[in-house]
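Next up is one chain by itself, shown in structure tokens, the form predicted alone.
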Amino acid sequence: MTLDEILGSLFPEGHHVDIGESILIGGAKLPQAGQLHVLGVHVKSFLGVEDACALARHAVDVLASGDGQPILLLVDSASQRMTRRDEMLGLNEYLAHLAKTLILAGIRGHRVIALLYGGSAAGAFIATALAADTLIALPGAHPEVMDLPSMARVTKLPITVLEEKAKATPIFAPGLDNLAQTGAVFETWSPDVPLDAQLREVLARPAVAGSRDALGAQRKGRPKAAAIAARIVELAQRSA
């Protein structure tokens, strides 16, 4: 689905989303569910300092409004923009700031739902889609925290070794099916069903950010994280 088709299916009564060269910011009314804030990255853009700052500024404005309305984050990006200029300006801090504003919005009572309809990778993926309390995808979306060639350069392992590990362990593997198996992607929507109805169903459920590890264990893609986290909490409570 194109961005225009997605917005039309999400908001059949119209929207006021300003679509820029690489990011989008605005709002819309969801039938039978009220107003939502909308922001995101599109056209497979590389997320740089200026765009990360603009998205974070909008998230801060939402927090300042105190309206409690949900935030819908639409994502179709490349990775972060790894130019010398962006790196020297501290791109990692801008991405971290963006992620923290979205997480804080969730803590302050705003549902933060990311809809991944294209690609996203590396720091841009972490600072947007994974910072939401619930990550939804459309068929054909391709998320990756790190692609296998990059992983081979970092780990110094042959890419053939990583390819074999990726077949057995979703943690090592990019792609929608693997990220869903680890619990990072909550569910994949059907493009044949109006998206507004599917969004209302998600909004009617509690946020799932804290249960991604449990979902990963249930789906057998991340079998140890939930048990380890529970043990850490138990030990911390004993020593408190």
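Numbering follows the first chain given and starts at 1. Bear in mind the structure is a predicted one, so any value in this text is a computation, not a measurement. Take the two forms, find the largest set of C-alpha atoms that superpose within 1.5 Å, and that set is the rigid core. What changes on going to the form predicted together with its partner chain:
- Relative to the superposed core, M151 shifts its CA atom by 2 Å or more between these two forms.
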Second form
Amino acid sequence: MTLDEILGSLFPEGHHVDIGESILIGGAKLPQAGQLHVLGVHVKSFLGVEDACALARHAVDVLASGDGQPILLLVDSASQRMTRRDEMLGLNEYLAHLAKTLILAGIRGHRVIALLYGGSAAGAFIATALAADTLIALPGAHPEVMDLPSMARVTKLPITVLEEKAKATPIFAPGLDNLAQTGAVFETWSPDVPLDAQLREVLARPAVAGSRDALGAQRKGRPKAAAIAARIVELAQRSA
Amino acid sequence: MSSWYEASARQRIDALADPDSFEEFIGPEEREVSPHLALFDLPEQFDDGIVVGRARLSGQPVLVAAQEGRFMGGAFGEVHGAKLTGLLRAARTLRCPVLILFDTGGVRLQEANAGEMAIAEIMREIVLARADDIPVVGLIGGRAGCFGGGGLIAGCCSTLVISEHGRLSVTGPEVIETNRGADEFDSKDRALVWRVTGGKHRYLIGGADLFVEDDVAAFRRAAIEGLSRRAALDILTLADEQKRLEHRLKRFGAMTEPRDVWAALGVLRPETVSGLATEAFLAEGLHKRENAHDAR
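Would you mind giving the form predicted together with its partner chain, to go alongside the form predicted alone above?
Once more the chain from above appears, this time first in line as the rest of the complex follows.
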């Protein structure tokens, strides 16, 4: 679905989302539910210091307002922007700041729902979609940590070999199904059902971000993570 | 003096913790190896490149995680990441501060999806711990630096300690060069790499809080100090950090060369900064730098 179709289906009564060159900031009324804040990255933009800072500005203001309204993140990004200048300016802090703000909003009574409708990768994925309390995808979404050609370069394996291995495990290859199996994506919506209804259903359920490793175990995408983390907690308590 | 950079993860913990106080959780004897490396015919390590456990530091109980940069670049895989996630969850239950000894290139590509998720989960747990006022102190000075998702995790810590050798960034210079060309970032130009990502620059722009010599005793002293600093992460912290980061963009956003940033800070003879010994560097930088003042 295109951004216009998504906004139209979510907010049939209209919205006041400011659609910038690379990011979205604004709000809208979800029918039969109430106001919510909208933030996003679109047109597969790379997330650099300025955009991360502008998105965080809005999220901090929402948090400070104490209005308790849900935050909806619409995500169609590339990776973090890869320039010397972004790194010199401390992109790690800008991305971490955005993620912290979204995570704290989730703790402080806001629902933070991310809707991944296009791409997202690496640090941009962590700072936006994965900082939400629940990540939803639309069919055709294509999250990735690193694309296969780059992965082939780094691992020094031919891409055909990587493609072959990817059939055996969801653990490394890009793609919605693989990420869903690791517990990252809670559910994939149907484009044929009005999105506002599907969003209301998600808002009525509790947040899931704290139990993604358990979901990954259940879906057989991450066989060990949840059990290892639980054992560490147990051992730490026993030693205390 | 004993180098932090040259030390292994276990040597760093030994040097940091009070004598005989360290107790490891899921140690190498349990052989909890990565279940994914065999697919790539890669050797496993019995601790999956991270040592976690409980110790005392100057008498105070702490939870410690140390990454081993010499195993797969200290990268986050499924087991590696889950050990740190578990440790941070324990920190909340026990109300015990955490030290993270970073030494990482970021996500382990052979298990990229699990590594990416681990980083997101670790960041969430740090925010939860700090929202409960529990310090999470990061130490950066290892061979692999602190790159990729490691840089984002570092950005969530309550206090960051860094040495000149401690590089901190998201995208590594090699990856930028591969994607954008050597004109954007020449990864072979070591001096440039250190200027952009190294500990001195991070300290000068407020990206790290305490700058130390590459010495295990110096890291220990700084860790103790770090544990006593403000840890709470609340709405005001984030509002202050927002201001700090906006200010940085306004002040340095038009620049691309760290030496220009240092000159703008008023640092005398910026071209000599890279060569300054720790004491001389601190004497010049301490009062001219952008201090984060706990806004992180």
